[in-house]
Structure formats: C-alpha cells, structure tokens
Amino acid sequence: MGPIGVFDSGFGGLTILKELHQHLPQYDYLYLGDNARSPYGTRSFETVYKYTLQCVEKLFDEGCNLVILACNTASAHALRSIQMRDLPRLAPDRRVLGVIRPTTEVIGRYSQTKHIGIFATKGTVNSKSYPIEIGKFFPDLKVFQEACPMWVPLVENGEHLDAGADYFIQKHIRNLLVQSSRIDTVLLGCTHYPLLMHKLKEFMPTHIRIVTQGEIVVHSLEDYLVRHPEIESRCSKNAGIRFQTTESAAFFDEQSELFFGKRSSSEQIQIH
C-alpha cells in the first residue's frame, strides 16, 4: 500500500491536491512538484514526456500505486504514451491518470449554446488535446482556445492580484471571445488559473460560466476508485500529506500557501 501520487510541473497541481484532500481526506497523498524545470508549458512535446516519465517513476519508487498528472501540459503531452508504452513495461499493476479526460467527459453539460472557450498554456493549446477529446464525447460542441503564456508567471511571482495583471487578463479574454460571440462557458485548462478567478470574474461578461477542474477531477477519481477496487485497496488511508520539490524546499513551502491554503513542509529531491 502507498499514497496517491499527485504530480505537477510546479505549484498549480496544489489546487487539485487541495480539492482531493478536502473531499477524500482519508487517503494519503504524495505531491511532487518539478519546480526546478518548470514551466512545462513552453517546452517541446518530447521534453515534457521525458520529464513527466521521470517524475512518475520517482513516485512509483516512493510506493505510489496510483499517480495523477495534475498538470494539463503533462496530461496533454505525456499521459497517453506513459499509459500505453511505459506502464506495461515498468509497472503493469499501477495506474497513471490525467486531468484532461475527466474534464472533457463532462464539459459539454455546462454549455447551453454548445460554444465553449478554453484558456490554457501554449503547450496544451498546441497539442489540441482538448478539442480532440471533447469531440469524442460532445461532437456537436464547438471549442475555441486561447493560449495565455503570461498567466502562470504572474501567479508564481505573486503579481496576479495587482493592477499590472489586468492588461494580460483583458487581452486574452478579448482574444477568446472575438472567436465566437456565442461562448457561454469557459474552462480554465491550467491548474494555476483558478488563482486568477477574481480578475476573470471582474472582466468576463457576467453571462459566461467559468469552470475549474478541481471539483471535476475529485468526482472522477472518486468514481474511478469505486470501479477499480484492486487499485483502491492499495491506496493507504492515514490522512497524511507529503510534499516533494526539485527546487528549494524553503521557496516551495513559502509559495504553497498561495495554492494550497496553508504552508507545506516539503523535501527537496533530485530527479535523474
């Protein structure tokens, strides 16, 4: 038995971990942030895959039987390859899940006009993962994407609530909405973006619903564990949380309060 692994390229996955811990507090969790090599959103497909696989292997070494890629870029660029090519070779009895599939399975239910927008990193947008996956479940849904390369740096540098962020928020809202006047639902396709919610609600037209991934992922995981008792039975239940980072533990602990709601006590590790 071992903890549920939660992986992100940096801090954003802490917003997913926060939801998981609130709704499924009985499980143990091990969070790994690859902060030393963050952000992933601007890196190549091959690099994201390589880095993600290394971190998944590290979580396996720590005893995790189930790993969640709480990073949209990693889910878009690495999840399918890891599931199909690497797991049968490395750990056929373990599982790796992402955040894109659970979201695309339900996002169509939020829209009346069948026109939805997605804010995401450049890597996620270029992968076309969201339009492709949404098309499988809601073929009549029209999907419009906007890459927001400045949003993650704004959040991670603590500038997201300042007036200086307004320009970048308004710019990308305009760029998205000009693609279709019928958009009535916008998905935040990056786990950093919920921290911009205050600004987004300030500048987004009031009739547009803003959807975050945390609650969706929680319900999806809950359902998955019910359907897969062979995995659930190997998830330890001591209500504990550990944090690991590939960067400075002191810096991670300071920033974690912003994303997780309370300060962590992390361990700095090396990824080889």
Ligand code: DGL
Contents of the next structure:
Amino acid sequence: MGPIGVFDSGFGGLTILKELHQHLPQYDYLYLGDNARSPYGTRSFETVYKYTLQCVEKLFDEGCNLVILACNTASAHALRSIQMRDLPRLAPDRRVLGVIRPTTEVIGRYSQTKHIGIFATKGTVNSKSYPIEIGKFFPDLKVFQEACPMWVPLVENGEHLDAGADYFIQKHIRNLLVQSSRIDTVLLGCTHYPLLMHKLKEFMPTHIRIVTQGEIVVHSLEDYLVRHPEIESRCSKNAGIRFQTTESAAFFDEQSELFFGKRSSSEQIQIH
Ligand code: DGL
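Moving from the form predicted alone to the form predicted together with this ligand:
After this comes the whole thing, all chains and molecules, with the earlier chain placed first.
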C-alpha cells in the first residue's frame, strides 16, 4: 500500500491535488513538484520525458503504486512512452495516468457550436496531443490552440494578478479568438492556468465558458479506481498529504498556499 503520487513540473499540479483531496479525502497523497527544473513547457520532448520519468521513479521509490501526471506538458511528452516502454520493465504492477486523456473524453460535451479553444504551453500545443486525442472522441469538434509561454513564469513568480500580466493575457486571448468567431468553450490545458481565472474572466467575452481540469480529473480517477480494484486496494487511506520539491522547501511552502489553498510543509529532495 502507498500514497497516490501527484506530479507536476512545479506548482500547477497543486490545483489538481486540491480537487482530489477535496473530493477523495480518504486517500493518502504524495505531491512532487520539480520546481528546480520548471518550467517544462518550453523544453524539448526528450528533456521533458527524461525529467518526468526520473520523477515517476522517485514516486515509485516512495511507495506510490499509482502516479498521476498532473501536468499537461508531461502528459503530452512522456505518458505514452512511460506506459508502453518503461512500466513493463520498471514496475509492471504500478500505473501512471495523465490529465489529457480524461479531458479529451468529455470536452466535446461543453460546446454547443462544436468550436473549442485551448490555452496551453508551447510543448503541449506543439505535441498536437489535444487535437489528436479529441478527434478520437469528438470527430466533429473543431479545435483551436494558442501557446502562452509567459503564463507559467508569471504564475510561478506571483506576478499573474498584477497589471503587468494583462498584456500577455489579452494578447493570447486575442490570438485564440481571432482563429474562429464560433468558439464558445475554452479549455485551460495547463494546470497552472486556473490561477489566471480572475483575469481571464475579466478579458474574455462573457458567452465563452472557461473549463478547468480539476473536477474532470477527479471524476476520471474515481471511475478508474472503481474499474481497477487491484490498484485501488493498494492506495493507502489515512487521509494524509505530503509534499516534496526539488527546489527549496521554504520557497515551495510560501507559494503553495496560492495553488492549494493552504500552506504546505514540504521536504526538499534530490532527483538524480
Ligand atoms: N503545469 C504544466 C502543464 O499543465 C506546465 C508547466 C510548465 O511549463 O512547466 O502543462
């Protein structure tokens, strides 16, 4: 038995962990933020894969039998290779899940016009994971993407609610909406972006629905655990949460409140 591992390049995955902890409080969670090497969104495919695999192995070493990549960039670049190539070799009885697949399974239900927009990191947009995966579930849905490379640094540095952020937020809203006037739903395809919700609501036309991934991931995990009792029975249930970061613990604890709603007490770890 072990905690459910929740991984992100930095703080973003805490927006997912917050929902998991709220809706499935009985489980133990171990969060790992690779803050020392964040952001991942502008890094190459190979680098994101290498870093993600190292972090997953670390979570396995800590006893996690189930790991969630609460990061779209890592899900887009590393999940398939880890599932197909690494797991059978490293830990055939453990599981790694991502956040893209659960989102693409339901996103089509949100749109009336069948035109949706996605804000994500450069890495996620360039991987084309969203249009490809959405095409499998909703072939008639038109998907428009916009990469927002400045949004994660703004959030990680706590500058996202200041006036200086407005330029970058408005610019990417414009770039997305100019691609189609029929977009009625916009997905925040990066786990950092819910922190920008306030500004997005301010600058986005009011008829456009903004979708975040937290609840989608919760429902998908709930369903997964019901369908996989062999994994569920190996998730410990003492309602505990631990936090690990590859950067300074003090820095993590200071920022975590913003993402998780309460201050964490984290531990700094080394990834080799
Ligand atoms: N939170 C990550 C995501 O969902 C991206 C952050 C980063 O660029 O490292 O894509």
